[in-house]
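Okay, so here's just one chain, in structure tokens, the form predicted on its own.
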Amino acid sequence: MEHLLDRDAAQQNPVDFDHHSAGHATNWPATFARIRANSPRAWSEHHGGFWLATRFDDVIRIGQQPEYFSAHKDYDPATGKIGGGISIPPLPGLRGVPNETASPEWDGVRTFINRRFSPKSVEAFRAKAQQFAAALIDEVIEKGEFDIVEDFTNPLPALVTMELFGFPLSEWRAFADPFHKIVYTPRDDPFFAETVRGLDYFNQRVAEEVELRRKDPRDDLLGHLANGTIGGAPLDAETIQNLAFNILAGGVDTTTALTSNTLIHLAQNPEDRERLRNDRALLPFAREEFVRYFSPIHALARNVTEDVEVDGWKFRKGERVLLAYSSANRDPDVFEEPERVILDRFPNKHIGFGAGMHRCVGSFLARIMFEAMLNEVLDRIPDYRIDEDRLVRYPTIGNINGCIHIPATFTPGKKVGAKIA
């Protein structure tokens, strides 16, 4: 019983609780915190009003019934009429597939890209993340300083991502920059429609990719998107652009947050950076608590699709509840001493990649990237220094919580010739 909800008065006393406000991004886990304890489901009236859910147990619940909770999105690219999806409030453009579907349109979908994503598939890619991530480090090596987001954790995953998809590796920064602004720049940012518009380059490329393949076909992401079906049928223009749109959107500025903010919290407990420096056997578990902690992946959206009670909470068709994942990482119902970092914690069943059908697909990629870049700071830069003062984070975090610029110091050493190629 004491999962009951009285709705009425839930919405009758919101909370004042906006996650893209500059106050969330500076103050989420108290705000979190307190949240849990007070008013775990609880009514916000900002962005035309919605659902929080903030514990860990209804996050599962509410994510494991698609039937009832969707992610579809419906766009019309000529009216640019937008309802649904898995942001509020709903990001202009393109539409995120599979991430933004439902069934049956989510089964073709995540069946036809699965098989590039698997751990076997992805592992092929470790070797590449290696030495993209040794040639980055040999770019700043004997300068002695960097900007760890501008000059490494945004460029690895970018490079990877081009690498997957069979794009010219010197296109990263015009692909990557106007998904990492997007993610950090407000909504109601005169620049962000501009900002926005700055995918049309991605778009672009990826048609005259696609047409490429289709006369000379290749055994990458795009030529199977390319020459590829889903239920025997060719996939069309629009379906390519989603797709690509969503993996590369998903696959650069994530695991670029999540190291990042790793590579702070390593500086800031110079304790846990020498226990992992000595005992890289522990990264494997140090790599789920971060993910855990930082949970890059901040909130994602689900859209009532009819009237439903999900342990004594009711829930009205066409209203729109935001999945707390940070907040449900820091349950302190099933994690002990939540706010803490423990490196080695086990057993760790986070929901940093999601839950349910719609969990990160790219989770296996993102996982062999970040040890990539971790391994090479702790063997080459291990005493590296962050200056707290430049540090710069985004300002708003509604969607993926990362940083801007990390201005960094280290002793300079040697190069070992690694090439980006």
Ligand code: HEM
Contents of the next structure:
Amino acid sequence: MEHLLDRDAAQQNPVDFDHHSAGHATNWPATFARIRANSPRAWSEHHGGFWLATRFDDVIRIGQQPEYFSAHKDYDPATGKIGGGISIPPLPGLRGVPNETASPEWDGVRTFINRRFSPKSVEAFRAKAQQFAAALIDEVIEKGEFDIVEDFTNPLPALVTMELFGFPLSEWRAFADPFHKIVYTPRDDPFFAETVRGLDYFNQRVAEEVELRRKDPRDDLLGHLANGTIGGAPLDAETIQNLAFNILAGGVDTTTALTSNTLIHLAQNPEDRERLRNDRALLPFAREEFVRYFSPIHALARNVTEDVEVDGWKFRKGERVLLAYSSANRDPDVFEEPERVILDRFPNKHIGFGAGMHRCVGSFLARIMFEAMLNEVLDRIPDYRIDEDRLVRYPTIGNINGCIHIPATFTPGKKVGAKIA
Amino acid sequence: MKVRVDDGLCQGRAMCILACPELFDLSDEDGHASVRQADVPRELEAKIEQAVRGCPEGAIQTY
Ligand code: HEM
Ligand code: SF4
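Output block for the form predicted in complex with the ligand, input the form predicted on its own:
Zooming out: every chain and molecule, the one shown earlier first.
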């Protein structure tokens, strides 16, 4: 296949592609299949113009060259001017740290947090995740019905994240809701302002708890933010805010989206549900396959720092490029039968957690939360049925491919007496 | 057959551990992979081939 391209021709024949359009949300696999086949290195005129990388090899190569393709965001709170970053169009507000930084800032921050997210460190949260999952199912098990998102897949990652930070668990809803709702609430919706206030509240609580830990150190993430050092110096207030924001935003709704979509798939494909229920050793492989198939983070941007060529694809300084992880994960050059869920697909070199240095720091924690939720459902309410008529997906999936409501019913059962706190 | 991990490319995504837990370890520091021994026993060669094909970053090399 010939993928070299004449950049001017590509820019003169743009594809009509907008990852934030309602049409894309319902049709994205077919749209990407068409673009990958006809113009895998496409130019879109939407949102000020951007390159679209749809093939696995291109996304990996660009992701692995952060010196030319930077995620760094400039944000001046005084003027509101924004440049760069990982969103197309650029998002107002905070800068994600480490996601929207470049070296050397990135190296310092990643080293600062890596240890707290290593496989061994996050293993400590497995028992908590299981306890929360059991407690959330206890809440609904006698009724025989629940909203999978509201009652289960949204609260659980929020609770685990509260525990990780060291926030009082009773505050979880105030934190989880804004990060879930801001993803799908249109900016002109009156409710949008409320979700933004929710983020302000989060920032305020981080500052308060950090202050407390300066006086009274504790071994939690807030304590690490308060008393840890990067390059020998304590973290400044802005870095603390941006880092806490990135960890909350990166971890909560992504894991919610992954688990929600998986539970829909298992309800619609009873043979897969039975197979997983009877063979939990399959779960780690299925988990990776669901990350590949649903790609909760649909696509993220990079910013070209100087003129550069990648395998014949020429970029100019200042251009933006969207890395479509969701499309790369269904590239038929890399994955056999990419449009099918194959529970035991292996090897499975998906890049649903990103590629290159910004690759997800929280993937081990995400995997633990996902497995806790899946095991709880398969053990206790394995016959759940989804009311498809009342299922509500995100109207747009340009940020996260998730769901708002998944009403479901099941044969009622008994509580096990699990408590959240 | 010998195997090594290119630490410059490895991003610690742990696909190698799924393929061949016998030969790979993940660091507590940054999650990056290392090999317990470079020499691949015959009975693990197939698993190592899988690890090579399963690493998204192309960080595992056999030689
Ligand atoms: C299924 C769940 C998750 C998915 C699909 C996911 C996906 C991703 C992706 C695609 C990136 C790369 C961003 C880029 O290319 O610019 C990323 C980065 C990141 N993720 Fe996750 N993530 C998940 C869960 C989590 C969790 C649980 C946390 C933390 C509690 C987390 C924290 C982060 C952070 C801090 C980054 C930025 C890393 C850096 O820039 O070095 N994520 N994630
Ligand atoms: S699969 Fe590749 S990137 Fe991942 S930990 Fe193993 S060697 Fe590193």
